[in-house]
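In structure tokens, one chain follows: the form predicted on its own.
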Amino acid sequence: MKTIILAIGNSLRRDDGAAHRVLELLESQSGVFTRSLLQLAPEQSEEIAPARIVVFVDADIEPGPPRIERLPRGDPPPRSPLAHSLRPAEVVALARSLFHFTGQAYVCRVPGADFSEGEGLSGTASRNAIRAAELLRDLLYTPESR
């Protein structure tokens, strides 16, 4: 099995794109896939269905530091119907009842400071994102994690 690191977030929107520095950040890995979304949708939980870890990469409003969650295994929390894709919890609990995903699932959150249109992110979000990528070494990369 295989571990998928997804990063969400629009560039276009300053610190929104912070993930996709993580990405950039982090050194190839074998038996690591990574990729770069603007938002989450459904086919993303076919995607993930075959990993034994999945992180969701993702920008945050909220300041404090940078910290990886795991998801819980149970059904997601209730939405708002207006809203216009998926969070990670719910594209995980398609992958476990479409696709039979057995695998770990995190979120890491990457906070930033201006998330106003315009490209290049802020120093806190630059920082922010740094540290993201140690955490996900950490995570990911260490002996104990294999």
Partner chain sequence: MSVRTLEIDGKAVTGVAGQSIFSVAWDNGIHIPRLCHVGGVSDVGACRLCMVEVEGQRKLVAACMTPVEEGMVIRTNTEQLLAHRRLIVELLFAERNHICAVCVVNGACELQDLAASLGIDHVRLRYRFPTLSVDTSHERFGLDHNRCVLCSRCIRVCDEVEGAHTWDFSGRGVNSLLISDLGEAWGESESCTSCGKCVQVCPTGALFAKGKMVSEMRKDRRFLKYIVTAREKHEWVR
Second form
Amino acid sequence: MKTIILAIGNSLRRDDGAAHRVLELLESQSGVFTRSLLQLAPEQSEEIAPARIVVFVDADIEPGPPRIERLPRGDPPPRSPLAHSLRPAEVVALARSLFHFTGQAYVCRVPGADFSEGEGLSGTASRNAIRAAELLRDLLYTPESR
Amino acid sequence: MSVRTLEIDGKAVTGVAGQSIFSVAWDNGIHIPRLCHVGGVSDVGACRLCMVEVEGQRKLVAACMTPVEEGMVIRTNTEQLLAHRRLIVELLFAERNHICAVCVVNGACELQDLAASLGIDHVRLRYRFPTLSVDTSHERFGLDHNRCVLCSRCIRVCDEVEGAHTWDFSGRGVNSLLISDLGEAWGESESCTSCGKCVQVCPTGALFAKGKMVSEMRKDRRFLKYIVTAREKHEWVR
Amino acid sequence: MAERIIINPVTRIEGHAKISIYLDDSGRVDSAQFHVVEFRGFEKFCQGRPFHEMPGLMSRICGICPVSHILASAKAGDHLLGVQVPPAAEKQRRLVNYAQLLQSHALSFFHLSAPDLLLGFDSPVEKRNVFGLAEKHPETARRGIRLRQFGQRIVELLGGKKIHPAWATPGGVLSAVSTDTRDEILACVPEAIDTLQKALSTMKSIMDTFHDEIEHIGNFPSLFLGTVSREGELEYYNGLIRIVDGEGNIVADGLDPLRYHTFLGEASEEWSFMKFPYYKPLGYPGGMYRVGPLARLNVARWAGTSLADRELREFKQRIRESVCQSFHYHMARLIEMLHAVERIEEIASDAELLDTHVCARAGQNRNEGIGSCEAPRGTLFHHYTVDDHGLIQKANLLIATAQNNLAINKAVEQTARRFVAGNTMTEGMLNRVEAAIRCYDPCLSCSTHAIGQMPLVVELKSSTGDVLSRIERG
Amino acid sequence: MTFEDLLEQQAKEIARQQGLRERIYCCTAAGCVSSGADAIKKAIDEEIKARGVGAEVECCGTGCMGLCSKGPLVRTQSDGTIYAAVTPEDAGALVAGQGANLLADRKLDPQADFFIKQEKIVLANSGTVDPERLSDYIAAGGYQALARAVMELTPQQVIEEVKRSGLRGRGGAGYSTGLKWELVAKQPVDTKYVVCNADEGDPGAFMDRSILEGDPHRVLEGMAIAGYAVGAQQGYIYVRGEYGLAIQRLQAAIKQAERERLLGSRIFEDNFQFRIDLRIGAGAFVCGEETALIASIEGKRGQPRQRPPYPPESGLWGKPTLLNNVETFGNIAPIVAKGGDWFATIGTPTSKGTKVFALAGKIENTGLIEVPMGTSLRTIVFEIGGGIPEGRAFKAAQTGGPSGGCIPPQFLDIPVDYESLHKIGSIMGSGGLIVMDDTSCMVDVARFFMDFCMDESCGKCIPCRAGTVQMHDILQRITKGEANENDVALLEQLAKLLRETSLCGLGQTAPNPVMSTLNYFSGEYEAHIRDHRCPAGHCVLPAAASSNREVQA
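Form predicted in complex with the partner chain structure, per the form predicted on its own context:
Below is the whole assembly, all chains and molecules, this chain first.
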């Protein structure tokens, strides 16, 4: 019965690394495993397979409040044919069909404002990371009721 | 040696006359943040990170420069002090081009540690992106002005311990720049003995051993104590 | 009235590119362009930095093949120092380079291309992807993932971090390999070989069904450039450049990669920020050449390992008269992976790998350093000019995807000619255009250093710029 | 020289001057020199020569007469009239004693507020003695205070006198001068120093310069008395290199005083000895800070150091050092001569004596004035200063330079003293007083002073070095209409940081102009930020609408 949180993004692209900040803000808790990644690859489908809950935390270029969405079941929509990284829905779909993943999958979006080269988050991303961490606490550290 | 009894963060502690608040706190496991202080050379009180509150005193005092007094009541980590420290570190990050991800001391940098321990997740100030050079003219060492925080540790260790006084500052204010001799390239310096002490005491990756890559360099923080102890007590112990 | 189709793919950290297909007045394809529309920033970023930092910096260029950039960069550093790296260091570098090849090719083959190949180009788009593959061929999909993991694991074991291994440095590498690491690597070899042999046999069994695609997707004469050993074997780390023509004849041989600028030119086009490298003696654009898996198999006489040699012989017989077909990049990747696993086993079994002398010591002895190696997508060159104190004055990176740039353009154009008709776009047509590009598995992150998440946009435009139809994908 | 010699010289010089038909004082301070005073002095001298009246008419250059905006100024001794805007062509009339008739239109009314509302102690000799002649100073009673101190008083008595006077440091901080002297005197160390801070650096301030140029011996005498009182034998004057004339006159004055044994060894035949040397500053504002100034005299980089220890305990070369500014030393001789009690009758209960101000900005009578402490700002600006030109409205008065604040109209009636100014967010400072009218943008004023502090920060401590840069950046963006409310919040946080954590006074007080304008003129900040409008019409801002740029995806 475990929870896996995967943070995705490149911290050399400022707010693209917002997800990593969210992980730092979360207290470690037994049964919750976290991992920071530059991008998602097929092998993550095997990693998440044993989890009951998996959350993908990622920066979002769309403005707005941070939010957590449940990933719908079913096949993910078609995608760019040249990409080398996978999207959360694709990792989950692979995990379901190849590695018997039966848990719940969520995406936590952390909107950013500045994706230029460099380090450090913008104020927007930083605030959103704090809020996102709170949302994740509500989701993960209270009994599943939603 | 007369003893002074005082209170730091609610803890009763003792120090000897002449000892700094910083040092007494450190002896008692209270680690006040600092950047310009390094044990073994004189203090200058330049970074202002170790500012603490002393009850009954109107102004904050720099712990490294203030001797303990009998009955002092000191607080080292109030909200206000933490806010000040955070802003000071933010000022440093915005002042020059610190990109940890490509820095030789990434993971072993005092500035980075400070940011982490103070919970700095972003810089509210505008980055200045100054155009600064790297001096790799020295055979063994390099100086990257982009990462220099102007703490003057190198200047002091070179002057006081090695006795060469190769380093100093030129310019003033935000245009201050660490220079060797009279502004010659480090490799051309006649006074530099290539002892490397400056490199070891540098809190960031500004002074580095050449040939190191990202995250590869680790600085020897204990050598200075070794030298000073050897000098003062004639004991050669690590 | 001429029309234009634009394909606009951007993903997480990979570059931003679009494809324009110009239609003439009669609605037939006139020409095609593969644009890269982001500005290069990385070469500028390096200026003024000490060259010792370059491998670390370069590993940040690309999340896909950081190892290749680290190696080329470290080798350019070796050159600046004027040293030979210790044997153990060279073995480590080779080992990781093979591992990198393995993980990159595994992703390309099993996750990007296999759905087309195993499910068919005309199967419904919502099923013709890695999930459809997982549904229909779960064992293949699982094995593909495990194969990739094997490569990643080696990079992680030696490089420390999966994403940005900064273990190689001018003069060698940072640390020695332990016996535990070696044993772990060796234990994974049999399954990897089995996976690859199964995939090869499947691939061979279905090859004939792609007659149309083989014939019309990127099938045109061009030069092929790759690195070979002195004996003419497949070589990825340290060899000489050989160039063959579309019929397999050697055009140039024994070229020193350190002198790449004497035989390779770099043209530019205003519609793309990506360079257009060409073989100088034949001029631009006549000197178009291809690099990567197919090019390497075309220039090499032997693989140099037993299982791969058997496959290579069979492959060469099969493609005897069709060396130019881009479609065979897929098969070439499988053969290269098999070869890589054999080499990994070979190196890991060599006691010298464990030697603890892993870095040569020297000061800077030159002002210009060039490093090259074979990256998964083709030959990679790093060329640094430094001042007397080792600070980078100029960095020139010649990247595989850029070297295939002309060929990708050509392939897109040719594919479009065959499959595009009328001024609306069909799925099948779009699939083939994409497939033409996918043969080269282009990775734009190091070509362009851009970021963003933009949908794949396909636009059909008239000569006056009117958009006739538009398709967007994720 | 003995005391008797001194009195004899005084009598002789007074008699000589009284024997003249006319003594023409030509202001040769920097302000009048810049409007052509040198040519006038030369024309008068030539006129005297041409008419052959050298025995009965004398012309001498003097220090500042105060009303710089009306210069060049010339005063005739015979009737005490001051003439404004004098030209070389007027030389004939002046030498002939026809000034009252021929230059009647340029005669300044001696009953004007500018003159009668002032009270001159420090500037008493300025404009009435020739600063290049020791005998002029002696004729005015010079060096008699030193003689009294050395011959009649013990050092402790001198200190008591100074303490009783209630004199406070005129450099800006207002620390009790007597207590400071006592602190130095108490140190059980043989070698001590007296240092005069003449590194006047505030923009628009020229009080110290005028004193040094107009009455250099006054400063030397004050320092010598201090040396006697605290037990020092060596003094230094740290004067900024830009003050060429002051340096020249000080050098001449030191030489004259040494020749007459008023400085050097065995002063007034006593065992007291005291030397004074000049040290020329290289133009760093921070060297006005005492520890930086000391470092600079020692030949080091002019950077402040942590206090304590304060200079009275450990100053120059680690020795007890008395450091006062020019105007403070300028008050000493009168105090010792007339007694501390006399001095204490002038001014307010907590701020005794007078204060010299340099009036500048949008004010009719720009120039140098000296008023009793406690004079209201209104009196200074509207009576002595003659009000705002062109009938414009008074908007603010800036005191204390880059360390001070802007005082809005509602405080025009407060008495100008240390406590009152501090209470309303400004400081006395060294005496710069810049008046602003309704065309001055207060945000831009704050930006101007922050620009100054940023340039002058020494760079040693982070809050000042990097903080001034960031504060300046925010202020600049406000004036350009590129800032938002968050920036103002950040500005306030930075101000607090600098005030509470900077190493020296430069950084600690650098936020003052910002804070006082934010306090009293917050509407101007809001107008810039919210409406992209500069109420004073000074800043050029883009229209509010154009800032809503489309963000490209």
